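One chain follows as structure tokens, the form predicted on its own.
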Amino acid sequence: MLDVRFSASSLPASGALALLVAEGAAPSGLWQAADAATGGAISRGFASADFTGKEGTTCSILAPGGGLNRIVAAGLGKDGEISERRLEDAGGALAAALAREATVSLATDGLSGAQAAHVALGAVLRAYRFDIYRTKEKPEDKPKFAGLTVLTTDAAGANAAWAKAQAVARGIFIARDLASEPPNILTPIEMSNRIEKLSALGLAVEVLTPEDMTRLGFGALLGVAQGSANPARTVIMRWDGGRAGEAPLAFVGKGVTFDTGGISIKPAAGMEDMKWDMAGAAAVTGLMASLAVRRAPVNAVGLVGLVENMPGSNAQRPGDVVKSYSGQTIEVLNTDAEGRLVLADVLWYCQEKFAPRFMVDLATLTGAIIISLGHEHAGLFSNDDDLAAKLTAAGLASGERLWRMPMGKEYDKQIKSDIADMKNIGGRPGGSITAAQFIARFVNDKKWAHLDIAGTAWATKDHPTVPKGATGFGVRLLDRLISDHFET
């Protein structure tokens, strides 16, 4: 993770310079500062580039002088609207820019000490890599951003919001690393085994083996891993930072750690982006560590099944009848919808042993919600509406959206079996909705929602505070549920 250091505002002598500039501002502070140490460098940039701080852009002034090797501006927008996410986008994109700079100081003059931490948090977001299997770069092609100081006139406040902040960052990046990890190595076993390793950060782990899962009764799960040389996998995180005896908070994460579709194979075209279909466990891996670094004043249960879905000689067929945990059957028509099946037993048994305060899944689950929401929005299915509007609230707050789609009895139609209490597919109509409607069946009446993360699990292209990869999404979204809503 990127070095962050605050420091009080002086001019740097060397490196490069970062500045935050609002819309039409004037210079002023070390901007002002910078620009007549450079000979008015800074003002010739912005004019020859036609720079005015607009939100989004960036100008970059290479050699300006006074010993700075380089001097990059990222605009604000307009002053009175200014958020904390647009304080990380321009994070963000001043990383981007300065990836080939060692060290940075950055600038803030103006913002408080948590807005400091906010455009801080974005930089390292941004920064982040995941390269550990990277044997032959050239050293001209490696990013060299190691450190970065910001200046600003309140370092004590920016400390206190960065220890927050960087404890989330650091729940991130535990999700990106274990998404983006390759499937012969991140097995089943071997994503349990690095869970527990968190228990160095204080968190209780716990780990269920298919032989106690068979004694359980988690057939819906274990049909799934069936057809794999993987064994399966159940592993549940506890932290206890709120009152003795409360209830907990739980969060349920769908982690099939490769999905070939079983015997419904998927096609060959894209099947490596299988590898992250352990993205809604990898996020609630990531949250619990988050809070355990912070030490949060809350009590939560994580929950992950990690399977892998092969189409071995003893894997589950269409056609086959499981029963779940619940007692409940179902009639598997499509091996490849088997996060549901995974998440059936899981939910189940969160509920009954944890009695918690809400259950809240998250799973790459259909890839009906990305033709329905494409990759702006998860999508979000609930059974209680005050659940639902603290996490389409936690969801705008941290730039991980979501959309309230719809539920109810009509949908329920499309799952009747013949043979067995439900079916495992609906049908392409509402799909994503169909498949929420199945696994509703499993949360017993307990609050409850579901986030289909299909669609923002994966980055395609570089984002602001985001690069090509992993996203980690969720992880910001249900940190910032707990800090907003139930920490004592």
Given for the second form:
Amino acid sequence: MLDVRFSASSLPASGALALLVAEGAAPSGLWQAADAATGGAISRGFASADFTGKEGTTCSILAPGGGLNRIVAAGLGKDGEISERRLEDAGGALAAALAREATVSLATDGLSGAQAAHVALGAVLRAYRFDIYRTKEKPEDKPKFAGLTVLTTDAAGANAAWAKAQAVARGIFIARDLASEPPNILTPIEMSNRIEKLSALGLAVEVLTPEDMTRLGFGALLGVAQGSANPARTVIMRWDGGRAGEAPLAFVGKGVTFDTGGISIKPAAGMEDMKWDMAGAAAVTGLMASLAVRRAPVNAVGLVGLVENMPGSNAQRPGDVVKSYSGQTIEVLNTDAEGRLVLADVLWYCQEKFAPRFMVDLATLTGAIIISLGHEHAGLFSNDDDLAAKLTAAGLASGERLWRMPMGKEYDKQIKSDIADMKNIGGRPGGSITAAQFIARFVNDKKWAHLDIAGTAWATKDHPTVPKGATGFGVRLLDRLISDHFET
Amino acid sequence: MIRVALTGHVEGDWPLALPVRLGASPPDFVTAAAADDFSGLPDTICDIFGGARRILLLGIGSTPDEQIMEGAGAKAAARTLQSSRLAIDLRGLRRRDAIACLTGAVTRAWRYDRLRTIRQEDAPKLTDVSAVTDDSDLGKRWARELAVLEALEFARDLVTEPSNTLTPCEFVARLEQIATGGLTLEVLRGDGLRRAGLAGLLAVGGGSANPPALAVLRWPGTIDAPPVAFVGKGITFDTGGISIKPADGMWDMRADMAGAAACAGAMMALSRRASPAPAIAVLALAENAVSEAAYRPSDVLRHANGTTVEVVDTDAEGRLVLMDALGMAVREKPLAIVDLATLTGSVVTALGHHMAGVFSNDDALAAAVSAAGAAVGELLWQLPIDESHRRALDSDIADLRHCSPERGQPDACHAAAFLREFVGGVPWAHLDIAGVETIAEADDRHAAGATGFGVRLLDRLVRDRFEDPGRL
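If the structure you just shared is the form predicted on its own, then what does the corresponding form predicted in complex with the partner chain look like?
Shown next: the complete complex, the earlier chain at its head.
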């Protein structure tokens, strides 16, 4: 992770300088000082590039003088409309523009310490890179950006805000790393092992093996797993930072470490994307880690169902009927609708074992949600309007946006089975809704929300605070939900 | 449409439907109800044969609302389609519940059999409903509702009619038939379309031997205010054009004019019930055919307002005719625009067959439209238009392209983002009604076939939102 320090406001004598510019705002003290030290290079550079501080724009001035390598300015948009999101986006834009610089000083005079920390968070999130499998990268192709010194007049405020922001960033990076790992490396057992290592942060981790799950009767989850040579795991993380005895919040993730579709096999084109079919589980893991790192005053449990969906010689077949942990029977008509089978057992187990205040599940569940909403909103389904409203608000605040989708008995009829309690597909019409209806049958009428993140877990191009690749979607959103509403 | 007669007493030996509140089965039928586990729960029915007449107990629960009552009325009709007559005892019901019950019976009994020449043994026979009431003012209220139901039937018949007879030209002829009593019709064709610069309609309709037309219905109302505008997609048949559709299911494309039919039906309803609200409907009528003169993927069209549009897929024709119709509606400086279109398969993937999608640039209008839909049982769910949806329409050579060439995309959102470019600043709601314009299988509540989705919704929207001069 990019090394971030906060220090007193004074102009650096070398390296790179980053500036933040709001449209219509008067130049800050450091800006003026830097302009003077460089003989007016900043004023001239901005004028010749028509840079006025518009949102989403940057201006780069090379070798401006005054001993500096480079000055980069990022626009904050209109003065007076500066939000957390804009600060983070500007930080991200700076990180992208400063990839060639090893050390950067960022002028934030005029902003509060907390605002400065948001800029730093944006930079850190954008500077993320998953490069452990690159062995031949030339030094000149590697980003050099490693240290960010934030010049602030409010170092105490900045450090306090940063402690929390950094914890979330760590959680996001854990989630991104997990989702980025290739599926031959990140099997259910490997992912389970990595989660167990997080106990060093203070999480209590418990692992259910196939033998445990057989004994319990996780027939739906095990049915998916039986086609793979890599055995399944269910992993339970506990963070008890709240009042002793208070019921926890529960987060449940779909963790299909690779999804071939099973016997209902997927087309070859694009199948490589299925390595991140465990992004829901990764987000739950990242969230739990961030709660532990920041010692959040809340009780929470995170459960992930980890399986690989392969067309092995013992794979389940379309037409199989499995008995879920809840006792309900499921006719499996399409083995590629496996995520809901995994969630079914883990959700029922979760509500039975922990009696949580609510459950939120995250899953890269349906292609239909992409056809419904695209890539800027994840689908939100819930049986509780209050929880749904809180999640929607947390999404707006964190930039991980949700769009509520409908549920209802008319949709539920689409998963009626001729021979079992239900079937695992409801047809193309309302495909994401019928998936949610299926999952709803395994929450035992407890407060619950389901986030279909199939369209938001992976970015095919760079965004201000999310480089191309695994997004870690869900960690920030749920951390925000907790810190806004559920901390003691 | 079946005939409905209001009467003060139960006649003859007609099957008699009795709405029953929870736990309140009539004394004469308590034993039969108990034997059938009937307690009066909503959406249940107890069908009692063997007495002097057939009795249908209709469960309406302890707090009936209009949707429950419509369901009860529909169920009574569904179960008695083989009888020629049905009596419904409305005594003791609130007026609006009585109206809803009759509405349910009439809408469920709709059928389209004018093309059948061979008599079928099991064809529905229900022709008459006798509504037993002691409410002397029910007749006036019913007359208003009847106007809406006749308009609904007009729309359903249009949606059902095959495309070899219901061409754009014939669609106009049907509009001429309803343009009476103050409702006026203006039609642009050929040179008129060219002079108005309606490039989308001309391109889409240009491949067909049946030429396109733009029809404008106007209802003056009595309130001195700008009109509310309805805009309808009226593709009388959609082959997909050069980007031709697969053969399987193509027959359903005769209903691709359901948006225009709903708008026309709504205008008919407003005029027949003499709504005080001024309204217009702009209907884009064309056949999307394959021919030597058909428009092509990669053609660039120029909208009347100067915007250039690159055509990506000729089967996304609805948004091209709508951009022109929306432009014409904007010229009328309306209070609001509501467009209806069977626009995308994507909305069916998103919402299935139980709800239509609504997209809007105005939260208050979206809420009003959704509330109107909920009141009449035509459900809407709002879907987003975000930045990425608009960016997906960036074109390499024109101001925008009309859809994204990639597969698996949120095409309903893209289409809405496209249409938004042509509504100026007017409050606007776009109803993507693909998936709800017809129903595949009949059930107790719905007849199979055309639903007329939108007619009642728009009528209700006007009634609740645009008929109070103080609120405009």
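Fair warning: this is a prediction, and the values are worked out from it, not measured in the lab. The term rigid core refers to the most C-alpha atoms you can superpose between the two forms while keeping them within 1.5 Å. Numbering follows the first chain given and starts at 1.
Check your understanding: Superposing on the rigid core, does the Cα of V466 end up 2 Å or more away between the two forms?
Key -> For V466, whose C-alpha is compared between the two forms after core superposition, the shift is less than 2 Å.
Practice item. For A25, decide whether the Cα shift between the two forms is 2 Å or greater, given a superposition on the rigid core. Key: Moves: yes, 2 Å or greater.
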